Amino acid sequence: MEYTYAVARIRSKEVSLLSAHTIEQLISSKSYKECFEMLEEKGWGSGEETQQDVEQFLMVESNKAWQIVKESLNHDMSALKVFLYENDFFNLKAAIKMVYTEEVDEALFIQYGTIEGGDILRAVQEQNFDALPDHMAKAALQAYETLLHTSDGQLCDIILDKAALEAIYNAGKESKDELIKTYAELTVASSNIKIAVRCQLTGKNIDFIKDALAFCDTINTDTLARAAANSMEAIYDYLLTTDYAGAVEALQTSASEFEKWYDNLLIDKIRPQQYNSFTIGPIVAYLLARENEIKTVRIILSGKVNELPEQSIRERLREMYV
């Protein structure tokens, strides 16, 4: 496919990503409610949400970058499957617990996806897990009956977010761009980590963290499930080994650090995309370039409404794309 189109309209919207001169001033606004009115200055929102609405408020920000990409693209949206997997699974694990509850709410569901959340929720709904797409049916499957016969949610999660690794891992090394299949990888990898970290600190045996993490070529997991098992020592040893080192004192901060060393590390990949004009790298980076805006955007709401000094807001946020 030729995207040489896309990318010049791409180019077109990249001038309205946040800079970090509007992010300080966001910072500095003096309210909840003035950082708010700044953003639907803007062009934030769709003008209809509250100041209450704060979920909904950036999810419409979501569904913009999606739109402008769907159209940019034709359509065709078939090659960025790495991030709609993440979506669908996003759907599935919500289909399962709102048929498991009989709480159903459709506008929970990503409007982005392979396959609508409306079908995946039918399809749980009849158990009919064969209509969903080869890489949901069977964790839909599993995850589901898990859920209805042990009331186990986490497990049911770890079920699913395995399943959608894979998927995401498998698309990346079918992708033909190099910043797709770098996603992917760094995707997996860094859930690894988060997975081992959390397993380790609740106490699980091996085999259940071995179960838990999906394959990637930068981390070896039998090696990080004996080193989780083991202590948070045996997992920053094991790390300082890896393409990963620089996570470990991410890691002995706190988990919202190594988000935030992750989202750092994301944005430093995606940043030659700028000059790139041929290949659908610079559409992936807007994409990612927005999602990472919306993370932003996100903590300095929050940091507004529990009223956080200036500095311990800044302390939090991630590198911005442009």
Given for the second form:
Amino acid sequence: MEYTYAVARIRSKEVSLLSAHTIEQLISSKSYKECFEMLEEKGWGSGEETQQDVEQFLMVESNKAWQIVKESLNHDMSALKVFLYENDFFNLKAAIKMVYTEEVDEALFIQYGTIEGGDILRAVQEQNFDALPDHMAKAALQAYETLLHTSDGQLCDIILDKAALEAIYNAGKESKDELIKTYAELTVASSNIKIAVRCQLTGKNIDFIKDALAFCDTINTDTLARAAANSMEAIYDYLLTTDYAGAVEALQTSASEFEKWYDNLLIDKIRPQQYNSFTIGPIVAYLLARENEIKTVRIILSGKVNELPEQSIRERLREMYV
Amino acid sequence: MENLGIVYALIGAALASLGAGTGSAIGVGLAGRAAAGLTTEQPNQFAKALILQLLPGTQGIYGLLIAFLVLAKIGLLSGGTAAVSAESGLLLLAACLPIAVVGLTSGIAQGKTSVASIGLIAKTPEQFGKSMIFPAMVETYAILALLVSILAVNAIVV
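With the form predicted on its own in hand, show me what the form predicted together with the partner chain looks like.
Below is the whole assembly, all chains and molecules, this chain first.
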């Protein structure tokens, strides 16, 4: 497929991405109100959200990013399956929980997936899981029945998370684009690391851990599962032998430091796309950059609302794409 | 075959316009897609984008020029045909090859460079002058090939 038109459009939009300088201005703003207004001046939100409506405000930005990508690609988003699957599983998780708790709110669905959130909800309500795409149907049935019979929300999440990771891994393998392949691999690998650490901290047994981990190329899940069943030190020792040796220091600090390490790694991987004009890479990079930007703004706004010192907010921040 | 010289010369003229014309069509097409993308988001950049889109279009003109020179040389433009030996015809064909081949490759390369330059002005419109230089550098080689083809065609006596 030809991406020259789409990349030129996205290139124009990159100008409005928040730079490190703007982020610094946001951190230095005197109050949450001033920070929020500064973002509005930059064109964030739809102008209808109140300052208390942060999640809606950020959701508008996420939708704007998806909308411009969709238009640029002439509504053919098949090359971005790896991201759409993530949204599908987010919606599926929400739909199963809505049906289980009988509290339906379709506004919680992410708009951009391979199937509408409302259709997923109806499939779950009618227990017609065959109506779901192949990559979701089996896991949806298993997760729904698990939640129904055990009321264990965590187990339900684990089933869906693993299915999501498998779908992302397969979409990455199918893709011809190197950046999408890298993104899929990094997503699965980093999720495996997080799962292993969480399982270690909660003392899960090796069978449970093996079930929760998803196959990927850069991590041997059997070895990681054995390490996670053993000790945190064993996880660190194993990771030092992989491509993710840099994660150890972050993990030793905190889980949020690991998230930050991973986000920065991803930004480093996508940065060369600023100079690529012909593949889907810059479009993928734009989506990830906007996601990173929204995450960063959420951290700043949350820091401002809680009146955290500037330095404390700064420590949590990610690197920016531009 | 009596008219073999004319056939060789015509093949040369055809190759010159085909090769260089195809190079330009691909180059202008590529740059046009990028220009459309930029203009969608920044309509005020239309003129700059159009200039960058047109830069790979010159190869097609060079090919046409050489084709004209060859056709004039063999008398086709004046209604008749000159007596062209097979040897002269082959020489004319060889003279057309530089612009045919370099026109094709440089047209595509220049189109890609124009696309990159359109990306450059999408982010920094004030750098338009510099953005023109990069695709213009590719033009150098199309001009060199054009020169060789002109000199060679002119030097051949039919």
